[in-house]
Amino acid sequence: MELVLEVENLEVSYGGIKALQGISFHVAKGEIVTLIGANGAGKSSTLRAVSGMIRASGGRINFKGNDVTGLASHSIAGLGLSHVPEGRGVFTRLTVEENLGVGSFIRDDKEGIKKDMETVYELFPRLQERKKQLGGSLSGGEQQMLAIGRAIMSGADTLLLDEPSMGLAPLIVQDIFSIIKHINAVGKTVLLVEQNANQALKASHRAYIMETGRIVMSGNADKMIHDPEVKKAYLGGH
């Protein structure tokens, strides 16, 4: 098992408040791993610390054998990690095509960029149909597709996805999770933060459950779906 990401005793503080209280987890190459938990559990803070958007106050983050703790986000991105933040962050005044082009700005391999653009349009035919439309004119689901497409255009082999289903209609949510599984099948490693625990567990290999800045449970995603405690607390079951 080749570990892409190893996080050890990670701590993050906002002022005097500890958002993460020494969490440890790992992601192996080719996995989809999901972090689930209630709002305020520390899931998004975890992704932001891993991608360098916020600075860890303790612990260590290792990505592809490199200690990236404290590195700037663009340096971590350069190692092959792309973060799709909550809220999508689409450039509303740029076209779909221009948004995707922004994703590839750190690359100079023209053939690779062309190939990835074809992959994105294959994955998201709707984006190809709308490539001359402004990002701001797209629906929420299309904007989420564009945000994921832009991450693919960066050439990253590891994607951090923060709440990709938030605010989307149920049918579109299913589309997004099918796409995440497809991206994984073509070789991308995915660390997912998601409040739709049911869909996330169905799509994932392994999962970690977070509560108030701590990991309280981890294991095989299939087993978690059928765990009575997990069902009761996170899946709306009894």
The other form holds:
Amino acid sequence: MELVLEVENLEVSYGGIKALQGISFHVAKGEIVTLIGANGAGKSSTLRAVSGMIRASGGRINFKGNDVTGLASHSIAGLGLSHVPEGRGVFTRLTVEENLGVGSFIRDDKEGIKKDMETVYELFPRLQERKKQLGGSLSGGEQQMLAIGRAIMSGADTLLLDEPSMGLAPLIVQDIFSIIKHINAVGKTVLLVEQNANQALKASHRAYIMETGRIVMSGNADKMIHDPEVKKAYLGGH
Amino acid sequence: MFSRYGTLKNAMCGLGLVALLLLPFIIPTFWLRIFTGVSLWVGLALSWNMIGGYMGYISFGHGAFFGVGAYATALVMAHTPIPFGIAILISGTLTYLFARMVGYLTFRLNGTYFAIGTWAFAEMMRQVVLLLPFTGGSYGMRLPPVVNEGFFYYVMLALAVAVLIFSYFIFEKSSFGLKVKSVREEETAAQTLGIDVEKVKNQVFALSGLFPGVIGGAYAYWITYIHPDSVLGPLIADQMVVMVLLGGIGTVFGPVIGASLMYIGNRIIWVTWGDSSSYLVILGLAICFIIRFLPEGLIKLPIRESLRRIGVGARQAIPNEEVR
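Go ahead and give the structure of the form predicted in complex with its partner chain, now that the form predicted on its own is out.
Okay, now the whole complex, with that chain kicking things off.
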């Protein structure tokens, strides 16, 4: 098992308040790993610390053999990690095509960019139909697709997805999860943060459960989904 | 690509340029000076638009680049035999480096605080120039007068056209421009896609500080007398901001329209009512009107629809990025 991401004793503080109190987890190549937990458990902070958007106040983050603790986020992106932020972060006044173009600025292999562009349009035919439209004119689901497509265009092999299902209609949520499984099948490693624990566990290989800045449980997703404790706390008790 | 609208637009641009080049032979000196001023303000508005429009950071300190450029050219020409053409380039280089430094300090601030920070910086520069021993302090500086209005008209026109072409190719047609816009739209997303956001912001700020320096230098030689209040006053930056808002922020031609209208309007009021502050009242009302009814500026007026109605550029739907 080749580890892509190894996090040890990660701590993050916001003005003296510890949002992450020393968490450790790992993601292996080709996995989909989910962090689940209630609001304020520290899931998004974990992703932000890993991608360098916020500074860790303690601990170590290792990505593909590089110590990336304290590195600027654009440098971490250069190593092949792309963070799709909560709320998608689509460039609203740029066209779909331009949004995808910005994604590919980080690399200069023309062939690879062309190939990934085809992959993205194959994966999301809606984006191809709308490539001349402004990002802001897309629906929520399409914007999420665009954000994921843009991350693929950056050539990243590891994607951090923060609440990809947030604010989407149930039918679209299904689409998004099948897309996540698909991009995983074609070789992307995924670290996912979700409130929709049920869907997320169904799509993932492994999961970590977070509570107030700590990891309280970890294991295989298919086992967790049947765990009575998890069911009671996160899956609505069915 | 070659819609009738596009051809018409190119033809009109060509005609306009020829007319501008012939202007000194047609109109009296009084009006030529006004058109020299129009070019000056078009250049300044376009420079401000780089940081304010494309980058989305409102700077109230751009007057300082103009003023520092003016003083740099004045000092170089007063103390060395360096000719005007090179002196203004020295001014530009200086304000470029200067903007790098200011950017390094002020980009730690966000939004409103950035605006206040740049304003404070410009105000500081005015005080510094008032106090320094070699700038003449509150006496200002005098340059040897050159009475050749045609020359200055062409210099300012060339500078304005240069900034226009630069803006168009750098911000509308290059991948750098796309990078800049992506940072404006979503800073964090741009960052996670591998864009060094701080670097981009500093580069744009420095570029937008370069041209006002050159233009300021040309202004000093044209007017031959500069004073901290005339080239480093807050009204210079304020006017750049309003001109861009009036014409259309973040567009290539918006600042051109805004600067031309506002400067000509300013001069007409000056001619009719003398040097009074009534201009500022009208300016204030204009700002209210624009923000209320035309928040995207005059460039977003439905001129294209009107043209289509009279039969120009009709038929096929033009892709939305063709005419902006």
